[in-house]
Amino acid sequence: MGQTPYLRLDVAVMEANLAAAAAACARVGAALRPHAKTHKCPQIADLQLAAGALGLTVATIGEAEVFAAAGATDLFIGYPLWVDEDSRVRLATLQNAGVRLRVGCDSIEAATRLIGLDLEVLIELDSGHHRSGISVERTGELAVELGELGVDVAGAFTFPGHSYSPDAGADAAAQEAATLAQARDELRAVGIEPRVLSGGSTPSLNHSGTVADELRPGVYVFGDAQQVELGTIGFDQVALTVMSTVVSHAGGRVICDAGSKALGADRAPWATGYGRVLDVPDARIVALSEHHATIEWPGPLPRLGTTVAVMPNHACNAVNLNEYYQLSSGGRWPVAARGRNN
């Protein structure tokens, strides 16, 4: 199939998982807006979209250059960007390609560059996770100071990103409806009807309710080491390994060739590994370096040049550091957005 490491997409599985998605979307009834900064190729984009994904969102402009290239024309940068004279230009030749764009801020200097473009502008709301975005209770006072402006609020968004701990899922999304209603009702009271309100996450999309018109997971198209051990998907349901050769028995454990920069180098503080072994699920990677992953291995240790199935801890990473998906039906696809970083 090719030289190790390299990313290979089992296809089913991940078809799968799209209408998996979709129905929970659908239980719910909001609308799928899956976050394509995971997966940053074209071909899987209109999977999602033929599976019944309203649009896409991305991270980047450069993201949301690559797919707008590929027909994309429903796109969220779901950051609160900050705009330069370069970002300005190739906004607008987004917007005069024919892409409904919508972009999030959550200051008013930000908003400020943004004077002038014809975009559809989402306030970003903290709801726990503690990052960017303003309190809910500012929502009304920034709509405002950016109605003043001339910008076009279209709503408000949040990402969850607290669900990404242990038994987190079911509070993380609590907490996001509870800040996406008030929100809501903030915007009302200022004179704005919220044409979208948006959140969602890969680990709280099973207990996502009804306030949020559209939900943004983006590692549920895949699956990865991290969504394993939180519990929102088992080892079947994951679709994307990273093939790697084991090439010593040092020590007693298996080593292979798939390091930090084939797997990514994420490890959150309850994560029991750099990543799993796909079809032996006591196996832990307990050490990373560039291009080694050492496994405690469970058993009698495969042979040397066995190729094994590593689950990267974090889909998202393991996707930027390759250039190609080794599809199990046969064929490659490019990560066409691979190092879009601006």
Second form
Number of protein chains: 2
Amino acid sequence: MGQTPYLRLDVAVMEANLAAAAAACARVGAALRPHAKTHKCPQIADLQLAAGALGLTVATIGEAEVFAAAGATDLFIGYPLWVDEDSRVRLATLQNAGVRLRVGCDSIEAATRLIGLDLEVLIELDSGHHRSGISVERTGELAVELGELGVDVAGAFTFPGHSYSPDAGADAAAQEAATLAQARDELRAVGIEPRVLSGGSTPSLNHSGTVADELRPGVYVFGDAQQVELGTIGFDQVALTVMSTVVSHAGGRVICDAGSKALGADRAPWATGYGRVLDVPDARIVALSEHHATIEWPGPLPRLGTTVAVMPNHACNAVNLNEYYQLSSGGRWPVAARGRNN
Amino acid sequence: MGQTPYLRLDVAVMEANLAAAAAACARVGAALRPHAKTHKCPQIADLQLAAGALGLTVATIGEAEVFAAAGATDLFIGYPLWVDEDSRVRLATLQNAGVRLRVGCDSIEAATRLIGLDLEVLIELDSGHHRSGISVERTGELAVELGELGVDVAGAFTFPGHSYSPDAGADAAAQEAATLAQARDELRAVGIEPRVLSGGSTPSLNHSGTVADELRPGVYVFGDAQQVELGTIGFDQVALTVMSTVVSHAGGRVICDAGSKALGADRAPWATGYGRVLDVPDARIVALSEHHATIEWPGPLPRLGTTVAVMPNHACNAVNLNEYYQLSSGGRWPVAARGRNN
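Beyond the form predicted alone, can we have the form predicted in complex with a further copy of the same chain?
Entire complex below, previous chain first.
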């Protein structure tokens, strides 16, 4: 199966996750437009689309290019793009290739750089995560300004990222719904009937209401230690692990060769460590270097050379550190959009 | 200069860092064997060697292969390797290509897998970082066991990684020196004259004593926000930045497009944020998503579209997320050993 550390994907577990998300969206009448930044892999995107996804969300033009080259025809770049001349050419090239392209925007300045591109634009709203996105009260005003520039305001989107905190999923989903509902009213008040109201995150997915037309979770496809510790899923729903080898227990703890260059260095304030061990729930990864995970292990230590399956805290960053997935069913899939940060 | 986010390397600042480290080693009579996992770049390794470095340290066999292919002839894999059949072939191939190869070891089990490879082995010691490495009192005992296997014990090494804490550099250097001195005595007591006692880390470098024969700092070549916040260096000694664009300030804070997929997600408990802004010491990166840095900015916000130079917290992980360095002097150098985790 290759030398550790490497990414292992349990395809059957992933397929169950795809079906569960499709069902969650169906229950609230929303389309599923999964965020492909999590997997960066056309083969996985194809499975998402086959399981009923409407199209894909991506974070960058570079990711859009990779998925378009692999056949994707409906892409939302869920990001407030700042478009320079080079980006204009790349966006136009995607459109000319027949891709239906939507992009995010949260300022008149960014919108002026979209003039003439004939893109559908979604206004980004802050529903409580306090990252990018305008306050919803400004939706009508910005929509009018964008309209005056000739920009096609297709609707609005938000990322309820404040769902990434213990017991926050339901509240974040409620704020998402309230924000999108108010945005719809704001847009209608200025004469725009929104064609799409878009929300979604993995921890809030199962709490979603009926306001959003589409939901954009990303991590749900794999699951990870964060989702387990947030209570979104159980260990048995985690499809992605970094396979590692016990290389030392000289100090009475287990040292594995999966470090921050394999797992990513993510550690939220509420996390119990730098990842979790799939088959040993009581183990804790108490320290992480680039090539060492220091694990406090319950009971007798596994022998040197033992293979340990580590769940990264944050699947998206772990995937981006690797060139391919080693499949449980045999074979490999590429992380085709790895490193496509722009 | 390319679309953001991208890595920018100020070559003049880096060369000043190389000279300073060479001087620091000369003051204590130690050779410099820089850790090349920081830069993963043969062009930078060549500059280090030209500035007086004795050879290179690497973390993995894969890194050793990249640097050997680029001409390196003296490599220490500073890691307690667990060698399987494939790794044996790769190590032998490196030796057959004329590379002088040393590797780390901290157990009899790992040593049995080195038999017949005719490598020089350095026993790894824990000098207070509590990661891999044996307690120094066990040095003589393990050396004898390794010798009975026919393994060539060339000496000992330690990484004083507990230097990565405020005001810890001097104490870590003192513990490193005491550990290496005791290891020398332990080895002599069992009839082994150590050919090398190896230590070093960037925060402890300027506190090094005269015990170590060689020092292996890595980050010193670039500097990063961690080193600034530890007080190891000043802002003007940071050679590496991630160039980013202000894409939003809808919420009254600056949002740049350098997220954890460009900077890495490292944040030590004592860090003030997820990196620092090179030219704005009072700015703080208070949140980090994959493609967003949320910056609390002192005074008037920079206009949308402004380019901001962000110092990653941990240079090694930021570099590994990129394919190349954009040089201040023009041109690019590749991150040739990117992702070589095994």
